[in-house]
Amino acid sequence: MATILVTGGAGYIGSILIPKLLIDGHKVISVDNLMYEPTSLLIPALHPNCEIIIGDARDRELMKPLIEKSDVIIPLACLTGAPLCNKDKSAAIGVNRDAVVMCSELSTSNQLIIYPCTNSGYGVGQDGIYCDETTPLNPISLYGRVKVEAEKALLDKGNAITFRLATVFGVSPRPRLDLLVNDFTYRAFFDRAVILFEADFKRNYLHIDDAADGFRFAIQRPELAGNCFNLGYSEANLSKRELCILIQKQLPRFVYLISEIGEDIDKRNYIISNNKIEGEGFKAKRSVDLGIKELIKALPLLKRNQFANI
């Protein structure tokens, strides 16, 4: 089995992914730097194949002779989404970019590189055509831009694989209430209302599970480097709108208001096709019904101001 470096293991997916990982039986290096829920790993911890560091994945005197010791690496430290990355543009720069270069430079041919690129990289496709792997990317935010442009070095070098990720929704161990489906889920049980503003811009979504699920397939498929893939579940390519209709059918008493006045800060807007990674033998098959239902059951434990990005 593998040695597998992961920076960033602490966070969203990371806290998801690393238990699956030591399953599988592979030995798991964890460099993060706790910038948010210190706890998610500290059952992983105890596990004699995981090695928990807390530091910064910037520092090249540190990642550097991990790196060298790895035969994977996932880099998903990130500063996550357009409000976070506007809040310091600096370490948006230094972490989502410069320090998965940085990975890159470090690695050799004989090493595979697994990358969460985002599929808002796409942002604002053309009404009524999926956006493939080949279609123009076109980020509208600084972090869609650094995010892209990471991409672009690792695919260059050829030892990586990147997903543009769909938007992810789900329950983990390092929340994130802030994503639009685990958001509106939140808003749905606790205040019961949300407004909408441009209700019917389309995006992919993606649960937890098979995001990490897709990082597990492409450790088996190390011959697909060279490659990027939508990672998302094709199934939906949902409106907001149409996203409220599905939480609505499980909390009948929610209701949403669609406000003609005012605009939303992210301006996504594209259906995704994930034809590419199905046919190589991938499909996230967790629907977004099913998040929901997980969430309403995890909600009640969670506060919000703790499980948020910004």
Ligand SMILES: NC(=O)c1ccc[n+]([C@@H]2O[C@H](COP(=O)([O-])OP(=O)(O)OC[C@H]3O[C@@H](n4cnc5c(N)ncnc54)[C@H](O)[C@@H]3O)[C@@H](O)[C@H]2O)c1
Second form
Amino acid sequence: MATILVTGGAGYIGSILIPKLLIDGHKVISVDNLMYEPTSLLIPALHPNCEIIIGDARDRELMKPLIEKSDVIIPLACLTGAPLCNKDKSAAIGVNRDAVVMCSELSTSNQLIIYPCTNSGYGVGQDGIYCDETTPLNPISLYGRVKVEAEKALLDKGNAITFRLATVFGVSPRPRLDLLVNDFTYRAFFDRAVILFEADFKRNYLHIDDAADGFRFAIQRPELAGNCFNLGYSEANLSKRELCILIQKQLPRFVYLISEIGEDIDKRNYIISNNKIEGEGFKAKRSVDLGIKELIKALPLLKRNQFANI
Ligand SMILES: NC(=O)c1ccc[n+]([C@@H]2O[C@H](COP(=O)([O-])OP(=O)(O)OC[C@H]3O[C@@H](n4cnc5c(N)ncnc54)[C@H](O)[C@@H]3O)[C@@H](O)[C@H]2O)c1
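Pass me the form predicted together with the ligand as well; I've looked at the form predicted on its own already.
Shown next: the complete complex, the earlier chain at its head.
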């Protein structure tokens, strides 16, 4: 049993990951300032091995003793996404980069940090060429830049495994409807229409349970420290248009129109190879079809226009 410190534990990924870590038999400490859904950890909070701290991951006095008593540190606290970072740039730098670098500085070589970077760090990919971990990073937004800078500091120190996560999808106790699959399925379900821009821009996607399972895999494989890995569902390097076609299969009355009404701040257009992590024995296995099906079941429970980061 390990003691695992998770910052941003009440967030979209954290509130799925923490119950799984408790089931695995670990002791979990969550630090979150509860920017969004205050009840996302209500049930895990009751577990005897779970400690919930409402606090700021930038607070050195708070974090130092917590880091000292942890075997594994998973820094998820974040202003997540490019639009939110642009709204408060100094907080984005403080939380997304400096607080992560602080975790790294306060940790020792026998502690493992597992960090989610983003594969939006690849920026604009080249047509038909898969981005792997050797592909130069070219983050465009502030969000992409600070995530990549934090990842570099962690890898330089050597006691971290970093994941360049694909765009995550699926249902969580802290719903996020600003993520592409979730957003389009939501609109298809309630509005029956989406206007697509950059319709043929491609990205890789990852089911939220596979994201959590990737972290659990890394906990078992501390010898991989010093490595970064792309982490996505290899069968889903999909354009927005292809994603809409998948949604249409399950919601046949859904229509999409193409019009250049906007652009992605991160210019995400790339295809991703997940061969490196798959070569180590971890493969994301849950499909986008499954995620859409789950979302369609869960969406009637959500009020409209809640649960976006911006
Ligand atoms: N969801 C994705 O598609 C995706 C993809 C790539 C990388 N990631 C990374 O995974 C991590 C988690 O993402 P998420 O989707 O769960 O985001 P999220 O926005 O749902 O969760 C972030 C959590 O951090 C908390 N937080 C923010 N500032 C804090 C602070 N100063 N102190 C303590 N807590 C603070 C928030 O309250 C929230 O609960 C982020 O680092 C993100 O960059 C996510």
